[in-house]
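Quick heads-up: it's one chain on its own, the form predicted on its own, in structure tokens.
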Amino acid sequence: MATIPKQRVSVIGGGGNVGAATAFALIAKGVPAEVLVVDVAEKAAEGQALDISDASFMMPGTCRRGTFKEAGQSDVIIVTAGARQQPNEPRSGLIDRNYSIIKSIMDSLQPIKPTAKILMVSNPVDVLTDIAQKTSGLPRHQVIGSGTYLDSGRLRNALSEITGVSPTSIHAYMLGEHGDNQFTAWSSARIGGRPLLEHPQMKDVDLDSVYEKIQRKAYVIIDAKGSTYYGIGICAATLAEALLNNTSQVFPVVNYVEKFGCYMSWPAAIGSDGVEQSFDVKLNGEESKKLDAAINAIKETCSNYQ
């Protein structure tokens, strides 16, 4: 009989595309954890778990269908469940449909392991992370969201094509809100220790055009195939890996930033305790205005779901 890993990650909504992609990414990345696929659609969860378990025979992780009660006792709980975003629908339009779903999930997980970390992926993720923290009863630093991590990855891929430098060597963020109020922190972006905008290949680049391409990419994918899941699946798995392995890596994730008084997408170091520290980002005047707009939008929405 195979040895069951001591660490456990549960993927809520694992019967769907995003959840299944996340669970598969955890196994494929070699994360040494027991991965539970949990969903109210038990047959779908069973099928996904069985399929993913076939990919685990060469990996240290295992995969099976789990229950909500088992998920509540996991080390990391990834929530991907929620209503699907429709073509051309802003992420904010999902809030009413997803509020009751998230609240029901948190109730079903009780009692939640005191040291568990919750990773929200469902949209609108900034607001739903706030709701998850309030309804789960866990401390703020233990509840985070995937935020603009994927958006920042898309940005780095685009900049890599322009500069010819690996995306992993480009330090640039999409920040604020994972949605219509996100913005690019161009003034703080770096490549090789120098400002990104000083790179020769960036001289005549239309920054607004780059931003628009990143901003619209999810909508393009949704229009073409119904939903996005591979990119966010690898991002969620990477964040779970950081939480389990205490890597203290910095990611632009949804975390509660005391300075701004709300959950928002902002760089934070992630480790076994959740958010270890949040960082200041130097912004110019225009970017600061965009940050204020994002904060106000998040706070206004969150105030309706106390």
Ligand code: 6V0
The other form holds:
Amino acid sequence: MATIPKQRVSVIGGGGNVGAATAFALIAKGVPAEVLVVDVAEKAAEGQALDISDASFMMPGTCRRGTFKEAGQSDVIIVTAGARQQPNEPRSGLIDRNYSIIKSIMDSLQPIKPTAKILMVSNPVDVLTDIAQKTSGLPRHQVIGSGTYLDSGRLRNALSEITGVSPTSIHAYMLGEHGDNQFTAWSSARIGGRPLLEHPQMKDVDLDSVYEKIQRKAYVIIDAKGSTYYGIGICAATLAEALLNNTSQVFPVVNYVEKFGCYMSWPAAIGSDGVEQSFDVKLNGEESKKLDAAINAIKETCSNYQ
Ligand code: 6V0
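Okay, that's the form predicted on its own, but what's the structure of the form predicted in complex with this ligand?
Entire complex below, previous chain first.
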């Protein structure tokens, strides 16, 4: 019998597409953790866990179905449970359906391990991260959301196609809200130590059309196959890995930004305590207006769901 790793990651909603993709990505990345798949749909959770455990025989991680109580005692609790977008539905439209689901999940997890970190993925992720923090009782720095990490990855892929540089060497962020109020921080984007917009290949690029393509990508995928899960699965697994392995990597994730007074997607260094540092991104006037719009939209929704 395989040795059970000491660290535990639970995926609540793991019977569904995003949860299963996340659990599989954790195993495939070789994260040395016991991965628990938890879902109200127990049969679906059992099936996903059995399938993923077949992939774990050559990896340090293990996978099985778990209970909500076991999940509450995990080192990292990833929440992917809830309703997903229908074609052309904005993420913000999910709040009524997912608000009560997230509150009931936080109750079912109690008592939550005091050192646990919660990673929210369910949408609208900015507002649900705020609700998860308040209802879990964990400190703000231990509760984060995947936010615009996925959108920033999509942006880096698009910029890689234009510039011919690896996406891992392009430092560019989508920030604000993971939704219709996200924006590209073009003025702070860097490539090889210089402003991205000074790269010769960027000279004639229509920035609005690059933004629109990123913004529409989830809608295009949902229209074609019903939901998106591979990209977000690897993003969630990478964030869990940073939390477990104390990597202090900087990601654009949902974290509580003191100076804005709300949870939103903003660059933060992530380690075993959760958020270790939040950063001060320099924005131009137009970007600052978009940031204000995102903050207002998030705060307004949060105030309606307390
Ligand atoms: P899905 O495939 O329908 O899976 C949802 C799962 O949640 C199902 O297995 C349900 O049984 C389960 N569930 C519902 N209520 C509960 C509960 N109370 N406790 C435990 N499990 C429950 O949806 P999918 O996996 O495609 O999407 C899940 C969520 O992820 C949605 O809110 C999406 O909008 C969101 N996404 C977030 C992304 C991001 O970038 N943050 C990206 C893609 C999807």
